[in-house]
Amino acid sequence: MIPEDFQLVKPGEIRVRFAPSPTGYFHIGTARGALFNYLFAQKNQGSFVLRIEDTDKERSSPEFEKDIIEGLKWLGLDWSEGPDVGGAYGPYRQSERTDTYSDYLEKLLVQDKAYYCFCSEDELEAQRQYQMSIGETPRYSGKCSDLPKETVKKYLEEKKPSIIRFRVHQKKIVFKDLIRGELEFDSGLMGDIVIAKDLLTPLYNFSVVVDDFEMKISHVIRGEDHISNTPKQILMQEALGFNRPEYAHLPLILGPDRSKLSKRHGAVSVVSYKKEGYLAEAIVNFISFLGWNPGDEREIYSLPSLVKEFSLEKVQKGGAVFNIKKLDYLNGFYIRKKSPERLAEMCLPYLEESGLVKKENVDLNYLKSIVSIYHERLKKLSEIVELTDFFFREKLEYEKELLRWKEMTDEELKNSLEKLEKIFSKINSGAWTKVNLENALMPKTEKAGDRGILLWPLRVALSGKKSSAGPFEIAEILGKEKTLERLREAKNLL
């Protein structure tokens, strides 16, 4: 434990954390608490601080945990204080911890701020079952709270299962939020409270309340969902002697049909958001407006920007609602500002993976020039593969149907594809330019009276599918050769 003189943080400092379990995938809802309280610390230059709360056992996992680190630095949002990188107040694992919270759990027993509760399970269900029966809210009765020093000695050495209670006496508890101003609960409501099932094992409201004292935090921005933990750790707080943080508590974040978010509406893992092709700075621009607005029509902010036009003055009261359109809007805004180098880059293991190309044989140029063509079209860095693995195939399988423009007969189609033929065979390689075929195509195109007629069989020929980027483009790349062998491929198909 840190002396009490121990002081490290300037009076008025701004510290927050982030504190996740891990016990699940890096989800968008922590990714926002995450980025709310980077952009709040960053904003008024304090400390951001990464705590992990691994006090659930049995549910927490080191995998979980890699996966919520990983999925933060790939977002950018940089940590001054945590389990990887240290701190003055670490170790920053609860379950690194157990000694500190049982210093101030025996510190509430000796004080009979806090009493052992051997009360069964059963005997507590029935309790609850009857309470909601007549009205009430369901809340413990205190059976155990004034159990004779003796007795609690005696079940103990006799280790009767037990868990440890929090005293909770009546009284108005009132705080004031700072997105959604001043609320006030009656603890009488609640009951004795259960702050750890043994003196090694705290439970979450307690462990956090001692946390944010010894980690010196100044304020705590968290989802709405934790408003009810909110008055039992002021209790806790004022009981132990501690510091009341500031409190702020975000909208939840809702699907379309304003239903709680869920896997339904689209949203997955942080991690997952990645692998289909999504970019840092897209998924960090789309959370930020997951309950935060700037209060003009603003819509594309890059983390610097969000830093300096963050405030939780700006933080909505009501749910956000997630909108999976959204972020592809702004995915493709972004994909749209890489180059056509780095594009290319960022697609190579999208396709690699899907075996249509090895790294090692890969000519970059070729690369960028097929990625050029579908610059503008991208949504996400996956799409790729489905967009251009007919420029990475040798054979091309498709319904000879897909050919046929309109009502064509097969006549009608094999005249198409050899004029097609005809066409290109006469421009010298040295002149095979999207510019070049297209002014010697086009003209034959009008005399046709319907473009399709020639365009479209061309379009389905090189590339096996229904839509394409254009024709010409397509053919640039592939070049003369292999233009005029998937047209005589068409053919055979006939």
Ligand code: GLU
Given for the second form:
Amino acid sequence: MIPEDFQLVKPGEIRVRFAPSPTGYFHIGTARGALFNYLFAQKNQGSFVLRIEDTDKERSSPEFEKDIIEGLKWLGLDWSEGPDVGGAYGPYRQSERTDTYSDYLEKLLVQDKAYYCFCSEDELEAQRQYQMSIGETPRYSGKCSDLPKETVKKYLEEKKPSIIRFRVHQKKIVFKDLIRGELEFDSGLMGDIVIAKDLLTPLYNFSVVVDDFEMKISHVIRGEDHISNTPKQILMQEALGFNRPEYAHLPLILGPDRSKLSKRHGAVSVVSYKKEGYLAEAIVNFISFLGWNPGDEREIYSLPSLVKEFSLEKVQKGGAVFNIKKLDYLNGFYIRKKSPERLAEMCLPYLEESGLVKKENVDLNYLKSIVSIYHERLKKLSEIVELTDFFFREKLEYEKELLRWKEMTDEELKNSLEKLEKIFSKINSGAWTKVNLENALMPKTEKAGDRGILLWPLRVALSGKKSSAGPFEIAEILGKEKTLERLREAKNLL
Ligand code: GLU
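What I would like now is the form predicted together with this ligand, since the data block earlier showed the form predicted on its own; can you produce it?
What follows is the whole complex; the chain from before opens it.
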């Protein structure tokens, strides 16, 4: 237990929170929110708190919480307080904080700042319909706001279904958003808001207010979709005598067609980007630009350089467009920065999963040379399977027609393959290098008039593919024996 007067937070200390609801996978938009909070905390030597907002029992699941935590860890957005690591203001999972919420709910009820409402769903719906029909903004009529105490007591004893509403008085709520400037709301349009289903079941707007206060949050940085919640939360802070944190609402993320980003645009779980072979560095770099930019032409930012450059002043108000091509470009860039050894290690799980190699008997040097020839063109690690499978297969499956260059006849094709076999047989295994192979073959291709007559069937015989890396690079890696074997197998197809 922390003593009442214990002051861990120094005046002016920056404390931010990332507060996801585990009601869905950790997707790009959520990750952007986490990143900006993380950067703001790091930049200001503040604390980055992870809070799991699982008050919605039906929609929350441990599976989603796990996905969020896995995604954050993978991106390297480490938190200093959270459900797994604890901290002075825990617990950090809302479902474990029920007692705290009910204390504050009781306080509001006792002070008559909140009241029980017994209106039925049907009744409320009819009211909404009516208000809309006469062109009014739907809001609660206030029917239960002044029920006599005895009536409330009686209804509660009878277990008449009820919820708890917060009394909203008409006033102007003004706050300064660090991104959007001064914002003004009229609380008169809200009506009395539902803050809990009962003493043990608080709703989002209420639990957030309590937690931001109890966890001494100095800055609330979250998506623009929460902007209409902010005035409600401010009213509750005022009613409970809490101080107000600073607010910053991040712009919406839009698809390339400028509609709100959805699955259709590739807004899938961050973990599934990982599975596809995007690197954490690329994702971090990419999402940092979703609404922020350094104000110059630089595009490449590692997490530490983002910490240095980041500021909320450079976050834009307008929607941020999600462009997967940019992500692919960044991913290719970070892949090229890896050493061949590291890249081979990173590609291994993809090859294993496809069943092409077994970890126990993989030759890492062999793998490294294979991966190296695709280092420049790889955009996602998962592409390695499709690009290099022929190195790992005993026998290649392809159509004979693929071997044919232009209008070559079967006879000419056979000649080419025999010629290739003859030329390569003369090269010793010890001298079996790309350069030697090339030097031996290229003069012959010039003589043939059309290089494709020898080079095309060679490449297809070795790879079984319409497009691949160059034939000499492939042959060098396959080695003499395998190269000659594949040339013979090609001939057998004719
Ligand atoms: N739990 C909310 C959400 O996932 C965020 C709450 C907040 O940042 O205030 O949308």
